[in-house]
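We begin with a single chain expressed as structure tokens, specifically the form predicted alone.
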Amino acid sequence: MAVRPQSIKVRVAEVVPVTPLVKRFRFVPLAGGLLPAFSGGAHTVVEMHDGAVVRRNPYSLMGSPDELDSYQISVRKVEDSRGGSVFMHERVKAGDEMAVSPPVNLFAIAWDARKHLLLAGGIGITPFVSQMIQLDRSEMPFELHYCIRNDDRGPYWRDLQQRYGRRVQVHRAESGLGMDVEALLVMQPLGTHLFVCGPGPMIEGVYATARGLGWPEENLHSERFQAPATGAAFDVVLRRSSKRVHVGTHESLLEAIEAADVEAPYLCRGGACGQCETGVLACDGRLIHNDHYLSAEERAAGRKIMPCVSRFEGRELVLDL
């Protein structure tokens, strides 16, 4: 079972106001020096101390990875979300001293592909920001396909227009002019790899298209930072470490675990990369599944959850923690 990350201590260098919904965070280390390197994206994990509750969101490095003085983040506020964005956007200023951990890259660039087609949603622009440095550099082919709701909401599009020029094109649904996904796979060549970060109707829809044109699994690519859903408190027992734990309404599985000092894995803490999958012991009642990783046969089966966005209805859940 891997161990939790050992956080960075960072001091917020700068907050800045991208679009009405979007602040840029950068991070430099407390103690000076480099950060730890990282790839074209990846991500990091911020820890946010509200009070009593410690969170922890994950969120794509945007700036250059040859560039380790400072680490640059994005966060979209959702006003109905548990909390992190809105913590995020108005209770962070710089010179506020944080937590985040090293980076981990689970939406890696495919290095032996043909071509790179980046295709983003909103605030799932910004893994392909650190990408698009790398690939450009390296000279490999790409494009960038980015969908926004209308000039003012998208941010970083004129930026990368300018900097990438055709290589990246913006559509606008408000305006009708929506992304056409099947004509864009229909036209690629051979070896293409697919990348794509969004809303996850989204992220579906294109992978519906592209299995049903053909396009092998290998070559398709996505990321998406799930937050746990809320739901009804409930409690859970910990095996191994005879504990009983109370988890909130707006409090993740995996949260209340850590509160209760156990230590427990993750890399994504979205659903997506099975790095927390535990075992379920006994369960007098329904697990939640809110992952992306369970096959419908193993949630059927009911002997695995993922802490960091599953949950649970019921009377009594036994874990393997």
The other form holds:
Amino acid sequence: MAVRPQSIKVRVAEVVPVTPLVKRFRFVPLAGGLLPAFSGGAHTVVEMHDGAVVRRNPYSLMGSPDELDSYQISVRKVEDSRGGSVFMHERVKAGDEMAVSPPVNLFAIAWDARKHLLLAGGIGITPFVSQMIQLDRSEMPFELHYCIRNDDRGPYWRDLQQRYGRRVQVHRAESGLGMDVEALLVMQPLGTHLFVCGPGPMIEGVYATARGLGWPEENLHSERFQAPATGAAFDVVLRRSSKRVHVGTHESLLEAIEAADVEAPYLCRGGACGQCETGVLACDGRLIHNDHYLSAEERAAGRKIMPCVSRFEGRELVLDL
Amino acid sequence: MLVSGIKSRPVYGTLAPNEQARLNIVFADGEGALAVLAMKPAAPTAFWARTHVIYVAGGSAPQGHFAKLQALGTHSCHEAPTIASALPRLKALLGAARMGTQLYLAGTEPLMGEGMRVAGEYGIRHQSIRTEHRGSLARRVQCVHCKGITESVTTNIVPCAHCGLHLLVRDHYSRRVGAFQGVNIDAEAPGQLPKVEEVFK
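Now that we've seen the form predicted alone, could you pull up the form predicted in complex with its partner chain?
Now the complete complex, all chains and molecules, led by this one.
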């Protein structure tokens, strides 16, 4: 498949092992010069050509927003998943050519906040690396609470503690000293904005605690890089393009649409941003909504689907694409 | 004459107690007291025990709303003669507050506008404030030319209290200033004004 016009051709300048499961990749623009500017919390979508399969996975940009000669991402290897992280870990080497999207920020700093309370779980640390550079430079108060399994498994905690001192608190689950979310939230000054990035259950737990303590929705921000769920293969009809597309078990609906050379919008590829919202023209079966975007009413109405993470089960699905 | 559908025009709701909140701050004026009292059936005693009230009676003082607010059994209940003189107390409460504090604004638009503006200084976004409009529709108007504020405007066209230009009062609202915008209406033909009507009673 052709590289999308808006993607940027890059060369892998460096692959650095950070922990047994995490590698850091540095990309430099093939054309030389500078890459597009980004702000703290932004991500890029990395295109992976694995034989005939094209995967596009989002990763937080974790370099400094001031240094645009390269982009840096960290990838945690997840076995038994759709294979994007395994591809990055096992196949991508320094010198390879790849393509990345211009940066998108769905986890931006709240400039009206009086304090940023940042909660990271494991590889969820990545968006905070660039956020903290920007917060620190802007002299905005922040506090990072970083939950890791043990000293060897948490990427970057030593560097961050060195850089920001007591503003970085590390909570080690194996030591039995996990993070007491309620005790932490109850003492935050008015005007604090909470940012959480980590596994789904962590985000849900933190949100439930915050809501129970009377935190308003406007002050809660999260980012989950949810991989599209796998599931039974199915067919989909794209009405405007007059195409019938097969969606494989380990492929997302969006990936299958792209593989059929049909242009579909997207930003986060994780069911959060709403950009890929697509009209359902006919559905003889059941839509499997895996996103965090559509409301309960919209799901019940069954006229919209988020192809980046959602699937279908049944006889026929016709989309407005 | 009045351009409608302007998005900055604030939309107000109906007060309801936030039972998750660990601290409540109520700022009300005039008839706004009735919106606070209307929460009574939905609010348990414990809710009032963690609630501070600041009230500006203004012209509705003879109706004795303040005494009814005092009878709610709130943590504190304070009366101020004007909106401006109530703000230091509101700021003191917000300055000491932690996350989990709910702000309620009830009464006139100038009160709610000032309450929102001050709340913004403490990092509270306007979306998370509970509001209810009661009483007068009179507007606080900022002259876009000299930036002066004209208070208690009830007509569609008003002379600016500062520079004297005839201003058309628009629905265009500034949250930062807490006022509607007034734009000179007779710039091209001075003195030729459309009919002046009392539209914000």
